[in-house]
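Just one chain is shown here, as C-alpha coordinates, and it is the form predicted alone.
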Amino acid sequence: MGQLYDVAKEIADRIRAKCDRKVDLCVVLGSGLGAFVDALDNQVVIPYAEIEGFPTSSVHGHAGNLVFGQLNGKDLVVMQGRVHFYECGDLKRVTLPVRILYCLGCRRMIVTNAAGAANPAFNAGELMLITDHLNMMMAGSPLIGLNEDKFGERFPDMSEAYNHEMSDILRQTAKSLGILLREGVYCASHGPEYETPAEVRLFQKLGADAVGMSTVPEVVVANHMCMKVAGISCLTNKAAGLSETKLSHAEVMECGRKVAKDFVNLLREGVAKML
(Lines of atoms letter the chains of each structure in order from A and count residues from 1; the text may use other names and numbers.)
(Lines give C-alpha, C1' and ligand atoms only; values in the text may rest on other atoms or scores of the structure.)
Protein backbone atom coordinates (compact mmCIF):
# COMPACT_ATOMS: atom_id res chain seq x y z
CA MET A 1 0.00 0.00 0.00
CA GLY A 2 1.32 3.43 -0.91
CA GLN A 3 3.79 2.13 -3.50
CA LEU A 4 1.83 3.45 -6.49
CA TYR A 5 1.33 6.79 -4.77
CA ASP A 6 5.07 7.08 -4.14
CA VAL A 7 5.85 6.25 -7.78
CA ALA A 8 3.35 8.80 -9.11
CA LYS A 9 4.57 11.49 -6.73
CA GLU A 10 8.21 10.87 -7.66
CA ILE A 11 7.44 11.22 -11.38
CA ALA A 12 5.35 14.35 -10.67
CA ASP A 13 8.34 15.83 -8.85
CA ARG A 14 10.50 15.19 -11.94
CA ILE A 15 7.96 17.06 -14.04
CA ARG A 16 7.87 19.96 -11.57
CA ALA A 17 11.63 20.27 -11.95
CA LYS A 18 11.02 20.98 -15.65
CA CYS A 19 7.86 23.11 -15.26
CA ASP A 20 6.49 24.24 -11.91
CA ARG A 21 3.18 25.77 -13.03
CA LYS A 22 0.15 25.17 -10.84
CA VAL A 23 -2.56 23.33 -12.74
CA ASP A 24 -6.06 22.29 -11.68
CA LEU A 25 -7.41 21.07 -15.03
CA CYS A 26 -5.94 18.55 -17.46
CA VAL A 27 -7.01 17.48 -20.94
CA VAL A 28 -6.22 14.03 -22.39
CA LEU A 29 -6.15 13.97 -26.20
CA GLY A 30 -6.97 10.86 -28.23
CA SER A 31 -5.92 9.58 -31.66
CA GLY A 32 -5.59 12.34 -34.24
CA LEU A 33 -6.87 15.01 -31.83
CA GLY A 34 -3.58 16.62 -30.84
CA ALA A 35 -4.30 19.89 -32.70
CA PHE A 36 -5.86 21.39 -29.57
CA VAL A 37 -2.42 22.24 -28.23
CA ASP A 38 -2.01 24.81 -31.02
CA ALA A 39 -4.67 26.90 -29.24
CA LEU A 40 -2.49 27.22 -26.11
CA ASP A 41 -0.27 30.19 -25.30
CA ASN A 42 3.05 30.18 -23.38
CA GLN A 43 3.66 26.50 -23.97
CA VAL A 44 6.16 24.30 -22.20
CA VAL A 45 6.38 20.99 -24.06
CA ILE A 46 7.88 17.98 -22.30
CA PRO A 47 8.09 14.73 -24.33
CA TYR A 48 7.00 11.70 -22.32
CA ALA A 49 10.28 10.05 -23.29
CA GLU A 50 12.15 12.74 -21.33
CA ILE A 51 10.21 12.01 -18.13
CA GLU A 52 11.69 8.97 -16.42
CA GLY A 53 8.94 6.50 -15.57
CA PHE A 54 6.19 8.18 -17.64
CA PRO A 55 4.35 5.69 -19.89
CA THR A 56 4.84 6.34 -23.62
CA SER A 57 2.64 5.32 -26.56
CA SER A 58 3.74 3.60 -29.75
CA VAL A 59 0.57 4.43 -31.70
CA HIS A 60 0.64 6.74 -34.73
CA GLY A 61 -1.37 9.86 -33.99
CA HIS A 62 -0.26 10.12 -30.36
CA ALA A 63 2.53 12.69 -30.22
CA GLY A 64 3.57 11.72 -26.71
CA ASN A 65 3.98 15.14 -25.10
CA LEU A 66 2.97 16.70 -21.82
CA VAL A 67 2.10 20.28 -22.71
CA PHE A 68 1.72 23.04 -20.14
CA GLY A 69 -0.03 26.06 -21.58
CA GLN A 70 -2.50 28.86 -21.04
CA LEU A 71 -5.94 29.89 -22.25
CA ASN A 72 -6.84 33.51 -21.53
CA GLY A 73 -3.85 33.68 -19.20
CA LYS A 74 -4.95 30.69 -17.09
CA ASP A 75 -2.90 27.51 -16.76
CA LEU A 76 -3.77 23.97 -17.75
CA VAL A 77 -1.87 20.85 -18.79
CA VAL A 78 -2.53 18.63 -21.79
CA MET A 79 -1.59 15.02 -22.44
CA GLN A 80 -0.96 14.90 -26.18
CA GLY A 81 -1.50 11.16 -26.56
CA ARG A 82 -2.01 8.24 -24.18
CA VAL A 83 -0.95 4.64 -23.62
CA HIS A 84 -3.56 1.94 -24.30
CA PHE A 85 -4.13 -1.38 -22.57
CA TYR A 86 -3.38 -3.25 -25.81
CA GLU A 87 0.12 -1.75 -25.84
CA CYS A 88 1.23 -2.90 -22.41
CA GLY A 89 -1.41 -5.21 -20.91
CA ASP A 90 -1.25 -3.36 -17.58
CA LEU A 91 -4.16 -1.14 -16.50
CA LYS A 92 -2.16 0.35 -13.65
CA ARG A 93 0.45 1.52 -16.15
CA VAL A 94 -2.26 2.81 -18.51
CA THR A 95 -3.72 4.93 -15.70
CA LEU A 96 -0.44 6.00 -14.07
CA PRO A 97 -0.44 9.34 -15.98
CA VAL A 98 -3.77 10.26 -14.35
CA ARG A 99 -2.25 9.50 -10.94
CA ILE A 100 0.71 11.70 -11.85
CA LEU A 101 -1.56 14.55 -12.97
CA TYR A 102 -3.38 14.30 -9.64
CA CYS A 103 -0.04 14.62 -7.83
CA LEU A 104 0.63 17.73 -9.94
CA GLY A 105 -2.54 19.28 -8.53
CA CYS A 106 -5.16 18.39 -11.16
CA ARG A 107 -8.63 17.86 -9.76
CA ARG A 108 -10.58 18.13 -13.03
CA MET A 109 -10.03 16.24 -16.27
CA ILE A 110 -11.44 16.28 -19.80
CA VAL A 111 -10.88 13.02 -21.65
CA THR A 112 -11.17 12.74 -25.43
CA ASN A 113 -10.95 9.84 -27.82
CA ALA A 114 -11.56 8.67 -31.36
CA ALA A 115 -14.48 6.23 -31.46
CA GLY A 116 -16.72 4.31 -33.81
CA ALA A 117 -20.39 5.24 -33.96
CA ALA A 118 -22.49 2.32 -32.71
CA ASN A 119 -25.71 4.34 -32.71
CA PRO A 120 -27.11 4.13 -36.28
CA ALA A 121 -28.29 7.75 -35.99
CA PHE A 122 -24.73 9.02 -35.40
CA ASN A 123 -22.30 9.70 -38.23
CA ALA A 124 -18.57 9.88 -38.83
CA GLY A 125 -17.28 13.41 -38.33
CA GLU A 126 -19.59 14.19 -35.41
CA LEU A 127 -18.68 14.82 -31.78
CA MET A 128 -20.33 13.05 -28.85
CA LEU A 129 -20.51 14.16 -25.23
CA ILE A 130 -19.91 11.08 -23.07
CA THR A 131 -22.69 10.79 -20.50
CA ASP A 132 -21.76 7.34 -19.16
CA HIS A 133 -19.68 4.31 -20.10
CA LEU A 134 -19.54 0.53 -20.34
CA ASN A 135 -16.35 -1.27 -19.35
CA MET A 136 -16.09 -4.21 -21.74
CA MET A 137 -12.30 -4.40 -21.73
CA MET A 138 -12.49 -7.84 -20.08
CA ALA A 139 -9.34 -6.95 -18.19
CA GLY A 140 -10.94 -6.10 -14.88
CA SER A 141 -10.48 -2.78 -13.14
CA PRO A 142 -7.38 -0.61 -12.68
CA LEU A 143 -8.32 -0.56 -8.99
CA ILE A 144 -7.79 -4.31 -8.49
CA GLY A 145 -5.20 -5.03 -5.81
CA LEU A 146 -4.43 -3.33 -2.53
CA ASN A 147 -6.20 0.01 -2.28
CA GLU A 148 -4.08 3.15 -2.39
CA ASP A 149 -5.65 5.00 0.54
CA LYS A 150 -3.73 8.20 -0.23
CA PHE A 151 -5.57 8.35 -3.56
CA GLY A 152 -9.08 7.27 -2.56
CA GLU A 153 -11.38 4.86 -0.82
CA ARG A 154 -11.70 1.13 -1.53
CA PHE A 155 -15.15 1.29 -3.16
CA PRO A 156 -15.50 4.54 -5.16
CA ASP A 157 -18.95 5.62 -6.32
CA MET A 158 -19.42 5.74 -10.10
CA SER A 159 -22.99 7.05 -10.30
CA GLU A 160 -21.73 10.34 -11.77
CA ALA A 161 -18.58 9.22 -13.55
CA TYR A 162 -18.95 12.21 -15.88
CA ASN A 163 -19.52 15.44 -13.98
CA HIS A 164 -22.83 17.12 -14.74
CA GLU A 165 -21.53 20.68 -14.32
CA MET A 166 -18.55 20.23 -16.64
CA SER A 167 -20.72 18.38 -19.17
CA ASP A 168 -23.26 21.20 -19.11
CA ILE A 169 -20.54 23.72 -19.94
CA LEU A 170 -19.51 21.67 -22.99
CA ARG A 171 -23.15 21.21 -23.99
CA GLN A 172 -23.89 24.94 -23.78
CA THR A 173 -20.64 25.84 -25.51
CA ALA A 174 -21.42 23.56 -28.45
CA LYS A 175 -24.87 25.14 -28.77
CA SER A 176 -23.46 28.67 -28.75
CA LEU A 177 -20.91 27.74 -31.43
CA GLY A 178 -23.48 25.98 -33.60
CA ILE A 179 -21.65 22.66 -33.28
CA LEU A 180 -23.67 19.44 -33.31
CA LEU A 181 -22.80 17.60 -30.09
CA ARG A 182 -24.34 14.16 -29.82
CA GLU A 183 -24.72 12.61 -26.37
CA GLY A 184 -24.36 8.99 -25.42
CA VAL A 185 -22.71 6.03 -23.74
CA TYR A 186 -19.11 5.14 -24.61
CA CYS A 187 -18.18 1.45 -24.60
CA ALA A 188 -14.54 0.42 -24.16
CA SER A 189 -13.11 -2.86 -25.47
CA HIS A 190 -9.43 -3.75 -25.12
CA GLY A 191 -8.42 -3.91 -28.81
CA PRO A 192 -6.20 -3.63 -30.78
CA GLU A 193 -8.50 -5.42 -33.23
CA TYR A 194 -11.66 -3.54 -34.12
CA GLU A 195 -14.94 -4.95 -32.83
CA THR A 196 -16.82 -7.53 -34.88
CA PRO A 197 -20.34 -6.75 -36.13
CA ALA A 198 -21.69 -9.25 -33.57
CA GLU A 199 -19.84 -7.51 -30.75
CA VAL A 200 -21.18 -4.15 -31.88
CA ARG A 201 -24.73 -5.56 -31.89
CA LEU A 202 -24.15 -6.82 -28.33
CA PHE A 203 -22.83 -3.43 -27.22
CA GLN A 204 -25.84 -1.73 -28.84
CA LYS A 205 -28.19 -3.96 -26.83
CA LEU A 206 -26.30 -2.94 -23.67
CA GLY A 207 -26.85 0.73 -24.52
CA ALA A 208 -23.62 1.75 -26.27
CA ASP A 209 -23.67 4.70 -28.66
CA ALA A 210 -19.93 4.67 -29.44
CA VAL A 211 -17.13 2.11 -29.14
CA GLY A 212 -13.41 2.58 -28.60
CA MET A 213 -10.29 1.23 -26.89
CA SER A 214 -9.45 3.74 -24.19
CA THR A 215 -10.77 6.31 -21.71
CA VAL A 216 -12.73 4.10 -19.29
CA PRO A 217 -9.72 3.01 -17.16
CA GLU A 218 -8.61 6.65 -16.83
CA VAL A 219 -12.11 7.75 -15.82
CA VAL A 220 -12.34 4.98 -13.20
CA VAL A 221 -9.04 6.05 -11.66
CA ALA A 222 -9.99 9.74 -11.79
CA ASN A 223 -13.23 8.99 -9.94
CA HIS A 224 -11.27 6.95 -7.40
CA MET A 225 -9.40 10.17 -6.59
CA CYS A 226 -12.62 12.25 -6.63
CA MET A 227 -11.53 14.15 -9.73
CA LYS A 228 -14.33 15.71 -11.79
CA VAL A 229 -14.43 14.37 -15.34
CA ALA A 230 -16.01 15.29 -18.67
CA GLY A 231 -15.57 13.37 -21.90
CA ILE A 232 -15.83 13.92 -25.67
CA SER A 233 -15.66 11.27 -28.40
CA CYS A 234 -14.78 12.17 -31.96
CA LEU A 235 -16.83 9.75 -34.05
CA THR A 236 -14.33 8.92 -36.76
CA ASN A 237 -16.21 6.06 -38.42
CA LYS A 238 -19.32 3.92 -38.33
CA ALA A 239 -18.73 0.84 -36.17
CA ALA A 240 -18.35 -2.61 -37.72
CA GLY A 241 -21.62 -3.83 -39.20
CA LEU A 242 -22.75 -0.25 -39.78
CA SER A 243 -19.79 0.85 -41.89
CA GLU A 244 -19.91 0.17 -45.63
CA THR A 245 -16.13 -0.23 -45.71
CA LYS A 246 -13.54 -2.08 -43.67
CA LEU A 247 -12.21 -0.14 -40.69
CA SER A 248 -8.68 1.26 -40.62
CA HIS A 249 -6.56 3.50 -38.41
CA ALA A 250 -5.83 5.69 -41.45
CA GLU A 251 -9.57 6.40 -41.69
CA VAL A 252 -9.63 7.34 -38.01
CA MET A 253 -6.73 9.76 -38.46
CA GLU A 254 -8.19 11.35 -41.60
CA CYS A 255 -11.59 11.93 -39.98
CA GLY A 256 -9.83 13.37 -36.93
CA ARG A 257 -8.20 15.93 -39.19
CA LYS A 258 -11.53 16.82 -40.83
CA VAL A 259 -13.33 17.42 -37.53
CA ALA A 260 -10.35 19.18 -35.93
CA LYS A 261 -11.79 22.69 -36.34
CA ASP A 262 -15.03 21.97 -34.47
CA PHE A 263 -13.20 19.84 -31.90
CA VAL A 264 -10.60 22.52 -31.17
CA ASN A 265 -13.20 25.31 -31.04
CA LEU A 266 -15.40 23.35 -28.63
CA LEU A 267 -12.49 22.46 -26.37
CA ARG A 268 -10.94 25.92 -26.45
CA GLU A 269 -14.16 27.73 -25.57
CA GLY A 270 -15.37 25.07 -23.14
CA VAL A 271 -12.09 24.78 -21.26
CA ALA A 272 -11.75 28.56 -21.07
CA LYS A 273 -15.11 28.67 -19.25
CA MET A 274 -13.90 26.06 -16.76
CA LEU A 275 -10.61 27.73 -15.89
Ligand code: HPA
The other form holds:
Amino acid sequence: MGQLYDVAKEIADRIRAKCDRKVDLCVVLGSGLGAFVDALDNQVVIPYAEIEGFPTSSVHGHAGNLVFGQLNGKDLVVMQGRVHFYECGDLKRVTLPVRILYCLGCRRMIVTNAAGAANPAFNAGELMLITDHLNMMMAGSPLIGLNEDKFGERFPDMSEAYNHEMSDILRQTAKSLGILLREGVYCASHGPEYETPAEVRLFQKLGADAVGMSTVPEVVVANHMCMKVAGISCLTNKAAGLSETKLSHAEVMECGRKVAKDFVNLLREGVAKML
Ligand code: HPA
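Form predicted alone already given; the form predicted in complex with this ligand follows:
After this comes the whole thing, all chains and molecules, with the earlier chain placed first.
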Protein backbone atom coordinates (compact mmCIF):
# COMPACT_ATOMS: atom_id res chain seq x y z
CA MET A 1 0.00 0.00 0.00
CA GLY A 2 1.19 3.49 -0.78
CA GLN A 3 3.48 2.33 -3.53
CA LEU A 4 1.70 4.10 -6.37
CA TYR A 5 1.39 7.24 -4.24
CA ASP A 6 5.13 7.24 -3.55
CA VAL A 7 5.94 6.69 -7.22
CA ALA A 8 3.63 9.52 -8.35
CA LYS A 9 4.96 11.87 -5.68
CA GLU A 10 8.57 11.15 -6.58
CA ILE A 11 7.91 11.90 -10.26
CA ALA A 12 6.03 15.08 -9.29
CA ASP A 13 9.08 16.14 -7.24
CA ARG A 14 11.30 15.59 -10.30
CA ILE A 15 8.96 17.84 -12.31
CA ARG A 16 9.01 20.48 -9.55
CA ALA A 17 12.79 20.54 -9.74
CA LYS A 18 12.39 21.65 -13.40
CA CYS A 19 9.42 23.99 -12.93
CA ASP A 20 8.07 24.95 -9.55
CA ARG A 21 4.90 26.83 -10.54
CA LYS A 22 1.74 26.24 -8.50
CA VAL A 23 -0.95 24.64 -10.64
CA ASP A 24 -4.55 23.83 -9.76
CA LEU A 25 -5.92 23.08 -13.24
CA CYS A 26 -4.60 20.69 -15.89
CA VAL A 27 -5.66 20.10 -19.49
CA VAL A 28 -5.10 16.79 -21.30
CA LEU A 29 -4.92 17.21 -25.08
CA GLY A 30 -6.03 14.41 -27.41
CA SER A 31 -4.92 13.32 -30.88
CA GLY A 32 -4.35 16.23 -33.26
CA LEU A 33 -5.41 18.79 -30.61
CA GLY A 34 -1.96 19.82 -29.40
CA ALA A 35 -2.29 23.33 -30.90
CA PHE A 36 -3.89 24.63 -27.69
CA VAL A 37 -0.45 25.10 -26.16
CA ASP A 38 0.28 27.87 -28.71
CA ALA A 39 -2.34 29.96 -26.85
CA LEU A 40 -0.28 29.86 -23.63
CA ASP A 41 2.13 32.56 -22.44
CA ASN A 42 5.38 32.03 -20.52
CA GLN A 43 5.70 28.40 -21.48
CA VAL A 44 8.00 25.88 -19.89
CA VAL A 45 8.01 22.77 -22.10
CA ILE A 46 9.25 19.54 -20.56
CA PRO A 47 9.32 16.49 -22.88
CA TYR A 48 7.92 13.42 -21.08
CA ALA A 49 11.13 11.62 -22.09
CA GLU A 50 13.09 14.03 -19.87
CA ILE A 51 11.03 13.16 -16.78
CA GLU A 52 12.27 9.85 -15.39
CA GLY A 53 9.29 7.52 -14.86
CA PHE A 54 6.73 9.59 -16.82
CA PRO A 55 4.80 7.36 -19.30
CA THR A 56 5.55 8.20 -22.95
CA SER A 57 3.34 7.63 -26.01
CA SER A 58 4.42 5.94 -29.21
CA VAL A 59 1.53 7.12 -31.39
CA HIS A 60 2.34 9.23 -34.43
CA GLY A 61 0.86 12.70 -34.04
CA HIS A 62 0.94 12.65 -30.25
CA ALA A 63 3.56 15.04 -29.02
CA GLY A 64 4.71 14.04 -25.56
CA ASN A 65 5.24 17.22 -23.57
CA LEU A 66 4.25 18.55 -20.22
CA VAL A 67 3.70 22.26 -20.79
CA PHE A 68 3.44 24.80 -17.99
CA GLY A 69 1.90 28.01 -19.23
CA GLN A 70 -0.28 30.97 -18.38
CA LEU A 71 -3.55 32.49 -19.55
CA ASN A 72 -4.10 36.09 -18.43
CA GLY A 73 -1.19 35.67 -16.04
CA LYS A 74 -2.72 32.61 -14.32
CA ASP A 75 -0.93 29.28 -14.25
CA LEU A 76 -2.03 25.95 -15.68
CA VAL A 77 -0.34 22.78 -16.88
CA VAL A 78 -1.06 20.92 -20.10
CA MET A 79 -0.37 17.35 -21.13
CA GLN A 80 0.33 17.50 -24.85
CA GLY A 81 -0.25 13.84 -25.69
CA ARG A 82 -1.16 10.84 -23.55
CA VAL A 83 -0.49 7.12 -23.36
CA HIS A 84 -3.40 4.93 -24.50
CA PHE A 85 -4.43 1.58 -23.07
CA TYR A 86 -3.82 -0.10 -26.45
CA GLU A 87 -0.16 0.93 -26.28
CA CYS A 88 0.69 -0.84 -23.05
CA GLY A 89 -2.32 -2.86 -21.81
CA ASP A 90 -1.80 -1.34 -18.36
CA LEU A 91 -4.44 1.00 -16.94
CA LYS A 92 -2.20 1.94 -13.98
CA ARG A 93 0.41 3.23 -16.42
CA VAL A 94 -2.21 5.03 -18.54
CA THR A 95 -3.48 6.87 -15.47
CA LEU A 96 -0.15 7.52 -13.70
CA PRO A 97 0.14 11.03 -15.27
CA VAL A 98 -3.17 12.04 -13.62
CA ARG A 99 -1.84 10.79 -10.26
CA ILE A 100 1.32 12.84 -10.88
CA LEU A 101 -0.71 15.96 -11.78
CA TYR A 102 -2.66 15.51 -8.55
CA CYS A 103 0.62 15.36 -6.61
CA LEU A 104 1.65 18.59 -8.39
CA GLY A 105 -1.42 20.25 -6.88
CA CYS A 106 -4.04 19.87 -9.63
CA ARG A 107 -7.60 19.48 -8.36
CA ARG A 108 -9.39 20.24 -11.64
CA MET A 109 -8.88 18.59 -15.03
CA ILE A 110 -10.17 19.20 -18.54
CA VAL A 111 -9.84 16.12 -20.74
CA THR A 112 -10.06 16.24 -24.51
CA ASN A 113 -10.00 13.58 -27.17
CA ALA A 114 -10.66 12.75 -30.80
CA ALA A 115 -13.75 10.56 -31.16
CA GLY A 116 -16.09 9.10 -33.72
CA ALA A 117 -19.69 10.38 -33.81
CA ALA A 118 -22.05 7.53 -32.87
CA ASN A 119 -25.11 9.79 -32.67
CA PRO A 120 -26.37 9.96 -36.28
CA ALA A 121 -27.29 13.64 -35.79
CA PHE A 122 -23.66 14.57 -35.01
CA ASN A 123 -21.10 15.32 -37.72
CA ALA A 124 -17.36 15.19 -38.28
CA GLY A 125 -15.80 18.51 -37.39
CA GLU A 126 -18.13 19.22 -34.45
CA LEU A 127 -17.24 19.50 -30.77
CA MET A 128 -19.08 17.62 -28.01
CA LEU A 129 -19.22 18.41 -24.30
CA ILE A 130 -18.93 15.07 -22.47
CA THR A 131 -21.79 14.79 -19.97
CA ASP A 132 -21.14 11.19 -18.92
CA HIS A 133 -19.30 8.08 -20.07
CA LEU A 134 -19.57 4.36 -20.68
CA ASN A 135 -16.56 2.26 -19.79
CA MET A 136 -16.46 -0.42 -22.48
CA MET A 137 -12.73 -1.02 -22.03
CA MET A 138 -13.12 -4.72 -21.38
CA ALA A 139 -9.94 -4.76 -19.33
CA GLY A 140 -11.84 -3.09 -16.52
CA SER A 141 -10.99 -0.25 -14.17
CA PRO A 142 -7.70 1.49 -13.33
CA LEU A 143 -8.77 1.17 -9.68
CA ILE A 144 -8.61 -2.64 -9.63
CA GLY A 145 -6.12 -3.89 -7.05
CA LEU A 146 -5.33 -2.64 -3.55
CA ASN A 147 -6.88 0.76 -2.89
CA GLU A 148 -4.49 3.63 -2.19
CA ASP A 149 -6.26 5.46 0.62
CA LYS A 150 -3.99 8.50 0.21
CA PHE A 151 -5.59 9.06 -3.20
CA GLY A 152 -9.21 8.16 -2.49
CA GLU A 153 -11.74 5.69 -1.19
CA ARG A 154 -12.30 2.08 -2.25
CA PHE A 155 -15.66 2.67 -3.90
CA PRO A 156 -15.66 6.18 -5.38
CA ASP A 157 -18.93 7.80 -6.41
CA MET A 158 -19.22 8.46 -10.16
CA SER A 159 -22.63 10.15 -10.29
CA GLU A 160 -21.15 13.50 -11.33
CA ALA A 161 -18.03 12.28 -13.12
CA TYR A 162 -18.15 15.42 -15.27
CA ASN A 163 -18.52 18.47 -13.05
CA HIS A 164 -21.65 20.54 -13.72
CA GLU A 165 -20.08 23.91 -12.90
CA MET A 166 -17.07 23.46 -15.21
CA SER A 167 -19.31 22.03 -17.93
CA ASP A 168 -21.60 25.07 -17.64
CA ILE A 169 -18.67 27.40 -18.16
CA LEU A 170 -17.72 25.56 -21.37
CA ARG A 171 -21.36 25.54 -22.51
CA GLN A 172 -21.74 29.29 -21.99
CA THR A 173 -18.35 30.02 -23.53
CA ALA A 174 -19.28 28.09 -26.69
CA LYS A 175 -22.54 30.02 -26.89
CA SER A 176 -20.86 33.40 -26.55
CA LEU A 177 -18.29 32.47 -29.21
CA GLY A 178 -20.95 31.14 -31.61
CA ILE A 179 -19.41 27.65 -31.57
CA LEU A 180 -21.75 24.67 -31.91
CA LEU A 181 -21.14 22.45 -28.88
CA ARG A 182 -22.99 19.14 -28.94
CA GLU A 183 -23.51 17.26 -25.69
CA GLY A 184 -23.48 13.59 -25.00
CA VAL A 185 -22.13 10.35 -23.61
CA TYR A 186 -18.58 9.28 -24.51
CA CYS A 187 -18.03 5.55 -24.82
CA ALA A 188 -14.48 4.19 -24.52
CA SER A 189 -13.50 0.95 -26.18
CA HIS A 190 -9.89 -0.17 -25.84
CA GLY A 191 -8.82 -0.15 -29.50
CA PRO A 192 -6.48 0.09 -31.32
CA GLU A 193 -8.80 -1.22 -34.03
CA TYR A 194 -11.75 1.03 -34.75
CA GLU A 195 -15.15 -0.41 -33.81
CA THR A 196 -17.13 -2.65 -36.13
CA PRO A 197 -20.51 -1.28 -37.29
CA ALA A 198 -22.17 -3.89 -35.02
CA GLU A 199 -20.21 -2.60 -32.00
CA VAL A 200 -21.24 0.97 -32.82
CA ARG A 201 -24.90 -0.16 -32.98
CA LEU A 202 -24.46 -1.85 -29.59
CA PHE A 203 -22.90 1.29 -28.07
CA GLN A 204 -25.70 3.44 -29.55
CA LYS A 205 -28.27 1.17 -27.86
CA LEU A 206 -26.41 1.66 -24.58
CA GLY A 207 -26.63 5.43 -24.97
CA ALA A 208 -23.32 6.39 -26.61
CA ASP A 209 -23.10 9.60 -28.63
CA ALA A 210 -19.37 9.34 -29.32
CA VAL A 211 -16.81 6.53 -29.32
CA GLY A 212 -13.10 6.73 -28.61
CA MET A 213 -10.11 4.94 -27.11
CA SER A 214 -9.08 7.12 -24.19
CA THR A 215 -10.27 9.49 -21.44
CA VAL A 216 -12.39 7.12 -19.31
CA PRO A 217 -9.46 5.67 -17.31
CA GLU A 218 -8.13 9.16 -16.56
CA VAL A 219 -11.59 10.40 -15.55
CA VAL A 220 -12.12 7.41 -13.22
CA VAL A 221 -8.79 8.05 -11.49
CA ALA A 222 -9.46 11.81 -11.26
CA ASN A 223 -12.83 11.08 -9.62
CA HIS A 224 -11.11 8.65 -7.25
CA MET A 225 -9.05 11.63 -6.04
CA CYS A 226 -12.13 13.91 -5.92
CA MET A 227 -10.81 16.10 -8.74
CA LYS A 228 -13.37 18.08 -10.72
CA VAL A 229 -13.48 17.11 -14.38
CA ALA A 230 -14.87 18.47 -17.63
CA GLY A 231 -14.44 16.87 -21.04
CA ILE A 232 -14.60 17.81 -24.71
CA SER A 233 -14.60 15.41 -27.64
CA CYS A 234 -13.57 16.55 -31.06
CA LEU A 235 -15.73 14.48 -33.43
CA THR A 236 -13.26 13.69 -36.20
CA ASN A 237 -15.41 11.23 -38.16
CA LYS A 238 -18.74 9.49 -38.20
CA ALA A 239 -18.35 6.16 -36.40
CA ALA A 240 -18.07 2.86 -38.29
CA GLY A 241 -21.27 1.96 -40.11
CA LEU A 242 -22.36 5.61 -40.21
CA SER A 243 -19.31 6.78 -42.13
CA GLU A 244 -19.44 6.45 -45.91
CA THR A 245 -15.70 5.86 -46.01
CA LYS A 246 -13.34 3.56 -44.13
CA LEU A 247 -11.89 5.01 -40.93
CA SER A 248 -8.26 6.05 -40.79
CA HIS A 249 -5.88 7.69 -38.34
CA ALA A 250 -4.89 10.16 -41.10
CA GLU A 251 -8.54 11.30 -41.39
CA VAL A 252 -8.75 11.69 -37.60
CA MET A 253 -5.58 13.82 -37.50
CA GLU A 254 -6.64 15.91 -40.52
CA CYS A 255 -10.07 16.65 -39.03
CA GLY A 256 -8.46 17.49 -35.68
CA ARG A 257 -6.39 20.14 -37.45
CA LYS A 258 -9.52 21.53 -39.20
CA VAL A 259 -11.50 22.09 -36.01
CA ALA A 260 -8.43 23.24 -34.12
CA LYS A 261 -9.46 26.90 -34.38
CA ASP A 262 -12.86 26.42 -32.67
CA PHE A 263 -11.37 23.93 -30.22
CA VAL A 264 -8.53 26.26 -29.20
CA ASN A 265 -10.84 29.29 -28.91
CA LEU A 266 -13.36 27.40 -26.76
CA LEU A 267 -10.68 25.98 -24.53
CA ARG A 268 -8.75 29.24 -24.18
CA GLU A 269 -11.82 31.28 -23.27
CA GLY A 270 -13.35 28.56 -21.11
CA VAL A 271 -10.17 27.78 -19.19
CA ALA A 272 -9.42 31.49 -18.68
CA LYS A 273 -12.82 31.82 -16.93
CA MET A 274 -11.98 28.89 -14.64
CA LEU A 275 -8.56 30.17 -13.53
N1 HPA B 1 -13.55 5.27 -32.91
C2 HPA B 1 -12.67 5.20 -31.88
N3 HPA B 1 -11.76 6.14 -31.66
C4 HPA B 1 -11.73 7.20 -32.48
C5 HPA B 1 -12.62 7.33 -33.56
C6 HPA B 1 -13.58 6.32 -33.79
O7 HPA B 1 -14.41 6.35 -34.72
N8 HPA B 1 -12.31 8.51 -34.17
C9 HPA B 1 -11.29 9.07 -33.46
N10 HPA B 1 -10.92 8.27 -32.45
